[in-house]
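This document opens with one chain alone, in structure tokens, the form predicted alone.
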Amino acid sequence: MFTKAIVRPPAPNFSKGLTTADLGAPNYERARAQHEAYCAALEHCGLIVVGLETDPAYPDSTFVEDTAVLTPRGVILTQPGAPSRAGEVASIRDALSEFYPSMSAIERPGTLDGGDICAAGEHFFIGISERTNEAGGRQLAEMLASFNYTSSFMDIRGIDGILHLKSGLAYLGDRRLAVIDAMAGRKEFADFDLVRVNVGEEYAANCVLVNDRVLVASGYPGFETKLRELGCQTIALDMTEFQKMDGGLSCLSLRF
């Protein structure tokens, strides 16, 4: 069960962040409102939300998930693959130090974004992407092994529309994965039940299991219907402004 989440609201210069999407510039006031609704949903799921100050020095800093990999057995600080985001880790380290007395860290030449790491019970899928390289992935795998977790690598480079692994993959509990069609045939998923995301609704794959509910992006009724038919209690949230900046639901918090 998650009990806490660390979040950081988007800064006024949020639109200056990195993006590969071609959806126009985000509206700042709307992004703030969507972030507030996201935090309220986390609280509804029973979490205490720890809010950090906005950080205009790093326009992408609202996407706190990329800065750390949190597990019940230890914490690993990341090494963001985009040079402009490297400075985001220091403040997250300070925030986490209140809850974790010691932390490991990915070191260069390794790079690793938290958005490329999908925890599925005792197993971790590690995405090799434009932001996470093999050296970073190997470091993480060794650290996870020291915590008695298993892991496997998935090269997602070349999959259209996927910046991070969790752009197309989410763990729903009970050995069940939400996955886009472009990744559904991977042998790494052989021991899991797959919930395929409808073609045209790929963005919805970035959903988040929070205790007994699943946060989903609104506007994707096919996928949400599938989840409800499986017995999932869903909370639909408007994510349009974060989608414009390559962000999703998982990106906006560190849950522990």
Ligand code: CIR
Given for the second form:
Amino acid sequence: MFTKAIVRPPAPNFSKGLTTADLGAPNYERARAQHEAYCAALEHCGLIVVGLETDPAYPDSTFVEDTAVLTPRGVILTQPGAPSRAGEVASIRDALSEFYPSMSAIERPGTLDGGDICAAGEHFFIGISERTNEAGGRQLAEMLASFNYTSSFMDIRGIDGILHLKSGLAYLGDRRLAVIDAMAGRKEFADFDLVRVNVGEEYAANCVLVNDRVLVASGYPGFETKLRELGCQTIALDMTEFQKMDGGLSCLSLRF
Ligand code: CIR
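So the form predicted alone is up there; where is the form predicted in complex with citrulline (CIR)?
Full assembly next; the chain just shown is listed first.
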């Protein structure tokens, strides 16, 4: 069960962050409103939401997930692969130190973004991407092994429209994964039941299991219907402004 989440609202210069999406500039007021609704949904799932100050020094800093990997057995601070985001980790370390007296950290030349790490029970999928390199992935795999978790690498470079592994993959509990078609054939998923995300609804793959609910992006009825048919209680949230900055539901919080 998650009991807490760390979030950081978008700063007024949020639109200056990195993006590959060709969806236009985000509207700041709407992004703030969507972020508030996101926090309310986490509270509805029973979490205490710890809100950090906005940080205009880092326009992408609302995407807190990329700065740490939180597991029930230990916490690992990341080494974000985008140089403009490297400085985001320091304030997250401070925020987490209240809850975790000791933390490990990925060291350069390793790079690793939290968005590339998908926890599926005792197993972790580690995406090798434009942000997470093999050195970073190997460091994380060793740390996870020391916590008695298994892991496997998944190279996602070259999959169109996928910034991070979790842009196309999410764990739904009960050995079930939501996955886009471009990844569905991977042998690493052999032991899991796959919930295929409909073509054209790929953005919806970045959903988040929070205790007994699943947060999903609104506007993807095919995928949400599939989840409901499987017995998931979904909460649909507008994510349009974060999508314009390549962000999804999982990136907006660190849950623990
Ligand atoms: C970036 O390019 O780093 C941000 N604009 C978006 C990060 C999204 N994070 C995530 O998917 N975990």
